[in-house]
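In structure tokens, the next block holds one chain alone, the form predicted on its own.
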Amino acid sequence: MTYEVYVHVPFCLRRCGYCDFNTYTAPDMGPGASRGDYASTAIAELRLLRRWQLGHGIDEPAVSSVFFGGGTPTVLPPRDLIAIVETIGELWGIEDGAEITTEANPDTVDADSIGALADGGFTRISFGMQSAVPHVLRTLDRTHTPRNVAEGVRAARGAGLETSVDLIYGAPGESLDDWRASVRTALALGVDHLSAYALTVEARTKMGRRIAAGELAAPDDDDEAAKYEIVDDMCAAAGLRWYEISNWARPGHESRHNLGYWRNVDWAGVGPGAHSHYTLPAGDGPARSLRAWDLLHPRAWAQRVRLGDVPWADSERIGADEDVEERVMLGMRLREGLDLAEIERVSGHDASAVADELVHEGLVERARGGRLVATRRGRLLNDAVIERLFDALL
């Protein structure tokens, strides 16, 4: 059994024009919700979650992965992030060799802060690089430079930390050559891991409003597909293989946090808007698991924690059909693939005919043990592959 903890830090120095995440630029958002005392509220939530788990017959094992996301976790001082990790160890224990990651905006860390994180038990940093091309960074409203990224990766490697960079493709005005330059620059850093995500634009963001006004071009599906093929080829040539649709790594350097999420393990989510997932004990009704999510606004979240309550906005129990849907959606994103025999057993339906069709069409391959693995074409058409499996299994 695997257990992970995700900590959401909802602060940024500046909001990027494309960002639709739950982030805030104001440093003071009231008691317990401000940058200065955020860690103490997150620690209090961890204690409330542990109490809730034990009260509901859920006794999780030692933590295998801790991941700080945001926002920009590194706007908090290293001592705050370390204090949260230490509390996780106190409450559940942390496995030997556990992965402890923080995301970092390259202009919020330096050699000293990275060294402090390494000394405090962190093992990995994921840098939000997004692009190596200045005009693309400006379009994305990013404030860092390629030099910031290189200095951060160098400092992290010098401190003995594993490194990853995140890239975004499909920004307005980004050419194929721009994208090749970004991937080439990222790989030249010698990172262990690379994530690449297609730009999605929400209407309520600054970029969404600019696109609606005709100031910027909307992302193009064919352009993004071409860029996916480029990053897949370039990563493979550099020794990084895909292990999840949007993630590539040197063998043995896959993100445990990512794998745990896509394998649907148990995890506790801490912080405004964070999601949690728990397998329910046998005998706890027909539901197989529970999904819950924290209150979205930091002020409301902190107020609930101060009252001594787990700060969930709501929760839902996952029944049999939803469980099958989740297994299919998650499994078909992974290189290890979907266990067809197991999903047929759980659903009570035979999907072999649809599987044969998908193989014939070049969308999936049959791997060891009869698992279905998406081909590159299947990765690009992943939603359609999943819908056809749903039709057979539900």
Contents of the next structure:
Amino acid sequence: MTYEVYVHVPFCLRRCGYCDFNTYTAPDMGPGASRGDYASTAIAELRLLRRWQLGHGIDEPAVSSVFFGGGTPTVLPPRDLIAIVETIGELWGIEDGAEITTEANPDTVDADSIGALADGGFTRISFGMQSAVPHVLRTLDRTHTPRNVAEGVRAARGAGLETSVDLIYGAPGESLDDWRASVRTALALGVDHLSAYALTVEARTKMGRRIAAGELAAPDDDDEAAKYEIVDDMCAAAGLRWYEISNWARPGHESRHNLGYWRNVDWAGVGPGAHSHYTLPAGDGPARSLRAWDLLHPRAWAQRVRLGDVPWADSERIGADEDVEERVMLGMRLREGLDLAEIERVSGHDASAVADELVHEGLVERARGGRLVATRRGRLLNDAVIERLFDALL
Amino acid sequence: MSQHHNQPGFTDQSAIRNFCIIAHIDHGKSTVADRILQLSGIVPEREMRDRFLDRMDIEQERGITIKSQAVRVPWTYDGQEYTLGMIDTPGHVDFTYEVSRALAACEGAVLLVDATQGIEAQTLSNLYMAIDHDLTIIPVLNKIDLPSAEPDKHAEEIAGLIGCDPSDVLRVSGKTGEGVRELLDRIVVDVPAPSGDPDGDARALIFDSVYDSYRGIVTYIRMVDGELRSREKLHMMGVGTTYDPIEIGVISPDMMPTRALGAGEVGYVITGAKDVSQSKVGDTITSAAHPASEALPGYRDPQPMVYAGLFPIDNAQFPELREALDKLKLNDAALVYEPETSVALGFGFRCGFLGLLHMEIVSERLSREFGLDLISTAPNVPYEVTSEDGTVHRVTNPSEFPEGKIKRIVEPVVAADIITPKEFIGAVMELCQDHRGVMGTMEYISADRVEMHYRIPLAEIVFDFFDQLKSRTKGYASLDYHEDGEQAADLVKVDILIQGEKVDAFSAIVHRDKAYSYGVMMTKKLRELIPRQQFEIPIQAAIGSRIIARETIRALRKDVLAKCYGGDITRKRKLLEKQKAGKKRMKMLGHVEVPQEAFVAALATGETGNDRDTKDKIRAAQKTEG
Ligand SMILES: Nc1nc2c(ncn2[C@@H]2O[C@H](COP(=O)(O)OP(=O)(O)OP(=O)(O)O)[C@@H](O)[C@H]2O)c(=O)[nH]1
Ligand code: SF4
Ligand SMILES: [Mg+2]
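What I would like now is the form predicted together with its partner chain, since the data block earlier showed the form predicted on its own; can you produce it?
The next block holds the full complex; its first chain is the one shown before.
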């Protein structure tokens, strides 16, 4: 069994206009929840989680990966992030060659801080680049400049870290050429890994309100489809191949941490709003696994930790049907695909007719070992593929 | 207090007053009824809520009365105790049949008029009906608490209409209760006591019914002659069946069992029957031991104004739909239906309604009260079509429209009465002309308001006419209409094709002048309503084999969530589950998933149509001719 730890750092210097993540810009969020004492609360939570696991017959192995996400983890000083990694090592151990990643906003790191992270055991940095085009960055309300990114990536490579950048496509006003320019710039940085996400507009964000008011154009599905094809082609040409719908990497440089999510491994989530996932020991009722998530607000989260309780807001037990749904929807996102025979066995239903149809319609291909893998069209129409498989398997 | 007299079944007719409250929609009938329930003390203060007699959720939510409701209310006047049988009625024109059945159970009618609005179209139609039933009319102005009320002016109007003195028009407020006590006294004084034969053979008129899932059929009756006792066998003279009743009682304000019901009283009978064909409004109940020789006159069945198909999305629910309609019919006597089959939608029913609101209410009640997921097709009026060979077809469904050459088409016509302030006369005339209306007479009902009479094809009036009338008269005009014969018309059938396949449920019969714009609007509307799918979907409109309009729904290219990391998994799974449930509510036409709303899209085609694209396409469609 593989085991990972995710750490959510809920702070940003400023909120981007499209962002509805669980993040806060106030430096002082009250005792235990402020930037200054976040690390100590997170460390306390790690200890509570270990105690909970053992109390429930879950004895996790050494972690294979740690991922700091946010928010902007790099608003915290490197020593705080490193202290958290050290505690994880103390509680569970860290596998040799484990992947230890932090997300970073280009304007919150410099060569020194990157060097400190590398010395503290980090192996990988994922930069929130989003775009290389100034007017697109402005629409997205980002604070950094294209130059910051290049400096960050260079420093990271210099420190021996693996590098990745995130891009967003489909922002109002972004042309196909703008998008090509962003992808070209990102690849020219020599990164090992690239994530590209279609802009998702949430109604309650500043951008959502501006679109509703007609000030900005809403993203267009056809435009986004074209941009997906562009990034897919350009990455392939640069030697980065897709391994998940929104992720491309030089072979061997895939994010092991994120692959864990799609392969349904166990992980502990730490920090406000972080999710955890545990396979339940056999004999513990009908549920196959447990998903739980922390209280969203840092203050409520910190208070609960202070009381000595695991700070979960709620949890759900994944029964047999939900388990099949999750395996299908996660598996179909991956290049390694869905093991058809396995899922048919788990669900007790035959899906070969639907699989044949999907192949015939050019949405999936059959790969080695009887696995179903989405074609590019099938990646773009992934929800439709998943729903058809649901119909057959549930 | 009333230990000895006025007990149900033991009330002397001379102490009974049966009346209904009638008015134009929203003039405050149910609100005045609230004050009456409160004043009489039968609804305790803490149980009181607004529009108490609007008992259905759907009535409360929409703020309108759909069903008439009878209640027994005690009232003391001049030291003597009286029993009032009150019926609150709906005001909307689609529910006129509810009013007419209530009128037949009463001797008097309270004609309520909103003192800020004055007489409106349904004030007149309801008044005329009440006069035809020979009822005593008590004219009342309501809402006198409002600053904009003009009671003197409207009292004049009413006096002119019914030939009384303006000072005879009572003034009340359903909001404050002012004047309601005087109204009740006036009812006792003016409304005649029932005059049936208390010693004769029992005869009771069924004026309404409802299906109760625990107790079976509940019938609401007005005793005309004699007496019915709870332990005596009953006989339904029309359907010819005999029962041991489970319960007899009165409603005050809820069902209260009693030992008997006597002449003149209003109450209910639970027969214990579960077979819905065993009960019919208008039937006469008598005693099985001493049956009456002659039934009461009963009711004339109302003619449906519009027809539409109702189909279960899941065809396996057809038997449930039949059962639901049978049960609903008990509580909605104006509903008619017969089975029909659609190529696109499978087995369902062609239903007749008194109007679009009635249609909407029926399908909403079917889904709320019976848990059915239904598709309703675009409504249409009935036509009589004669083919060239002389065969006559009655067409209540466009798919029955005969192929080939047509000799003659006859459409139903209504007499429409419109009341409007005089400054909108021009606007109303223009609107009626646009709708092929022919003007009759026009009368002033006061210095500044007129009543205009038109003959208009029914098909022109049932859809969006009323909305347009309201918007062109700033909401001031009101409309009433009733059947008035038929006329020949130049109509054509427009078909809609999806992916080249004709979808019978989308066909419509429209006037030739409007066929092109109908085709263009309908294809545009469907393009908006049908979600993009994995393949391109052509949508065409055709008259016969001639295509007059075409739209294309482009293939869907992207349908995927960009991010799916640890915290997104639960949300994403729930989203997919929801989408899956949503798909169940779509209808598959060939490979195309079509949402429920699409089938009534034709209803809304009147709204838009002033944009450039629409105009160009209509022009192009017209050119396809000849
Ligand atoms: N101010 C004021 N408002 C009133 C009065 N009577 C009724 N209303 C309001 O008028 C509206 C319509 O009242 P209803 O009692 O539902 O009218 P109705 O005649 O029963 O309506 P339908 O049954 O749908 O025809 C509601 O908003 C009432 O609150 C009144 O005397 N004064
Ligand atoms: S940096 Fe990321 S988490 Fe922070 S506000 Fe911007 S988008 Fe949101
Ligand atoms: Mg009412």
